[in-house]
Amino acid sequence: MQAVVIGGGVVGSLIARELTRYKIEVVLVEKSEDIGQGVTKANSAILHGGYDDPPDTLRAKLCAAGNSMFTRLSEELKFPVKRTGSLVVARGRDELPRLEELLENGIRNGVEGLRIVEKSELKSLEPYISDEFNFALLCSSAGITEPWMVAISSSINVSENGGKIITSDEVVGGTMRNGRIEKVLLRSGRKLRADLVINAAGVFFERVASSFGVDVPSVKLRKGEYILLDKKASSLVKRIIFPLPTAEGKGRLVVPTVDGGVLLGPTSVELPGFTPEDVSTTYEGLVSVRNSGEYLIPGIDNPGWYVKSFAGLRPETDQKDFYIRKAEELENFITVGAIRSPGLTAAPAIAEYVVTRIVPETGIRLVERDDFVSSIKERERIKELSFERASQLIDKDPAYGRIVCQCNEVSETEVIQAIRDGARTVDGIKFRTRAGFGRCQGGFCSSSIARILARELKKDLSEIRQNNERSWIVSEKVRQ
């Protein structure tokens, strides 16, 4: 028996590895270069509590749980979470009502570690933040991480539990018989047996399930915009500050990242029409960004501390919750789409709540199996070790002396494990290893990289690309 997943993401790269607790073969198929790398790499990284989702719908269903599952999840699979907390504000009493609103919602969700300070405590906890606030809701139980990992870390898990992993290519369709997949077809012209479908494409989720005539809800691309600061910027804000929440959304915040940067944004803008490959930025989008920003925290909105702005896309539909469901068309296909906000924390919760309530009712009947290992191995960060532990590495193996990113002190062993990993591409290095992503933003590291990347892939340095096939870097030698 075998099961196809659909999308590298953090919700697809959890579900294929859930699915390898039982005895059942497991592919997961990304049309990208590497893991993670669609919606699940441009969000805002954070670990919600889960108290503005409204009761009964998935989403509060499945975020506080979610929530939950990831301390022992990051155990397991290595990722970093932080637990900083959350903080959502609000200026006078006349809106004490919404954040009472808040910790009704929260209490009911089932989140814990929520509730309401006033301006003496808001001022110890967050010292820079504008003296309009006067109380916030607090949520201890909030946290960030860093979402491409967790797919990537749950990639490695699922190969090394026998599951198989394929990059680069893309399904197309399949070949159907009495109401069942039989086949999925691949761009490349693979085939693979399938017993089970799990369509978690992310943006795309409407597009693969037509591809086998399955209806589903469709899709709008929300993006938003997002500026990214130096480390500098962290002694103003210890914790995720949000605004009020809106119809649009939660609001523009602030939200330290988990190597010590801070994030501004984003923006909340729905897309006309269908267009996944907009993830430009706008003047308009980057100073409402700023301005947010210092609207909380005043002061941090500095010139001198912007790294690089970016955008990201959110899958949504008209519902605005989670659509998780087993096709009527198709006996062995499920659909896993919509998970906008908030579904990296919901994500573990919503592996198990496929592989356990959903597939059931495909018919299949998973067994366990004894021999599952749920942990990877930990990949040693040099700048995170002793000068001890630092000093055998190194007399073990001179690589790790070696540093190839100034910026966040990456070592050649390192780079040189993400590859082994599956890494293939500069970007596959930088989000496996942080490579690429300090103040510099690459400038001294990605030539090191990529010669690093065709001496280990036995390639010439003209086949190496940034993060996808049209994306080359050089193109030929201009001298011997």
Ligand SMILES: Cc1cc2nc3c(=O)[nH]c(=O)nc-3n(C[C@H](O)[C@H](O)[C@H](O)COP(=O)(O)OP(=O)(O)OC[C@H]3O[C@@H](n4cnc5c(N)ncnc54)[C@H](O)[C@@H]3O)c2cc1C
Given for the second form:
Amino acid sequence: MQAVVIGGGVVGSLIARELTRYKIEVVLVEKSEDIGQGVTKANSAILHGGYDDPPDTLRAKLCAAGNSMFTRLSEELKFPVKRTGSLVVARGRDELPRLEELLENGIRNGVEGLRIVEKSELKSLEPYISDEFNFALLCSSAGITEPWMVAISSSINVSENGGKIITSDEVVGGTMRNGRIEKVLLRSGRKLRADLVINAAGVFFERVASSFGVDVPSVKLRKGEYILLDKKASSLVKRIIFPLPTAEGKGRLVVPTVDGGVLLGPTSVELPGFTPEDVSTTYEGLVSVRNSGEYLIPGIDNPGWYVKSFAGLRPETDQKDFYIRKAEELENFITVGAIRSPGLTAAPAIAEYVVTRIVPETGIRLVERDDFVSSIKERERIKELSFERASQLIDKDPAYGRIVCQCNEVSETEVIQAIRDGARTVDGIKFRTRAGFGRCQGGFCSSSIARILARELKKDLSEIRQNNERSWIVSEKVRQ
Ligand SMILES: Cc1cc2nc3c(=O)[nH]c(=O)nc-3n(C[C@H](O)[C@H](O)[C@H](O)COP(=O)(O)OP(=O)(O)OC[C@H]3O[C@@H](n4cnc5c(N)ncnc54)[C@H](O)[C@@H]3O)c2cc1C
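After the form predicted alone, can we look at the form predicted together with this ligand?
And the full complex, kicking off with our chain again.
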């Protein structure tokens, strides 16, 4: 029996991992050159508590459950999680009822570690927060992670348990008989046998469903723009700071990142048409992100701290809830779509829900295997090691001592390990090792990384790409 999971974002990768617990062959197909490069790479990276999701929605149920699964998951899959806690801030007593509503909502959703704090405690928690705020909802279970590493580490775990990962190829449809999919067709012409097909294609979930003749609710895209700030900004903020939520969503926040930077944003603007390529940032968007950051933490909007701007797209439907269903039209096709925020937080619970609740609706009875290995080996980062451990590693392997990325102190061995794990592009190395994520944004290390990729993959330098087939780095020689 073989399951094909379409989409190597955080949702598809965790579903594929969940399936490898059972006696079924698993193939994960991702159209990009690497795992986790869709919505999963451009979001606020927050593990939400789950106090603002409307009770009785799938979002509420799976967010609170997913949040609590992250501690164990991060230990097994060796990606970082920091339980920083979060604060939703309010000014006067007139805004206090909104915090109380969120508190009650959270209690109904099963969220732990929630309480309202007053000014003196708020100031002791976050000394640089604006003096305008007198109350806040503290959620100690909220935290931050590296979303793409959740997906990448899951895919490593899938391969180590015998599953197959196919990147740079796209599912374009399938062959069907008697209301069942028999084969999944890829753009390359390859055909995959499929007893079960799970559509976790992110913003493309409607397009993938329709390529199998399956009707799902229409997708709308809501853009969120961000500014990433230098590590220096982290002296002003320790927790995730939210304004009061609005009809548009959770508002524009200040969020520490796991590697020591700070994010300002996101905006929330519905795009007029379906334009999944539109991840551009706008002047208006970035100004509003700066102003909102400054409103929460005066002094955080320091142009000397700007590192980069970027945008992500939320896939939504009019129902505003996740859409997780077996198709009416096909016996063995499941769509896991409209996975908007808090989809990252909910992802482990979504994966469990799909495999234990929705897969049985297809008539497939999964049998647990007894040789599933839940953990992957730690990929040691030279920057995070003690002097003694670093010396030991360098003695055994001198490439651990050759620092490729100066900003984030990434060694050549870490780059080589990332290539062994599946990275094929300069961005693949960046997201797996943090090389190029620092202050210079790859200005100094990209050329060395491209050369290491060419050497390890036995390719010509001109064949190495930044991220996709069309992102050439070297087009021709200037000197023989
Ligand atoms: C601005 C913003 C902020 C957010 N903040 C948070 C947050 O702080 N916390 C939180 O919990 N959630 C947050 N979210 C939501 C979260 O990012 C998403 O819910 C989650 O990343 C969705 O993951 P996914 O796997 O469904 O989608 P994706 O990561 O997009 O994965 C889908 C994959 O499918 C691939 N694909 C598409 N079509 C095909 C095909 N035909 N064949 C093969 N592969 C295909 C794509 O290339 C892509 O990699 C935010 C989202 C946005 C946009």
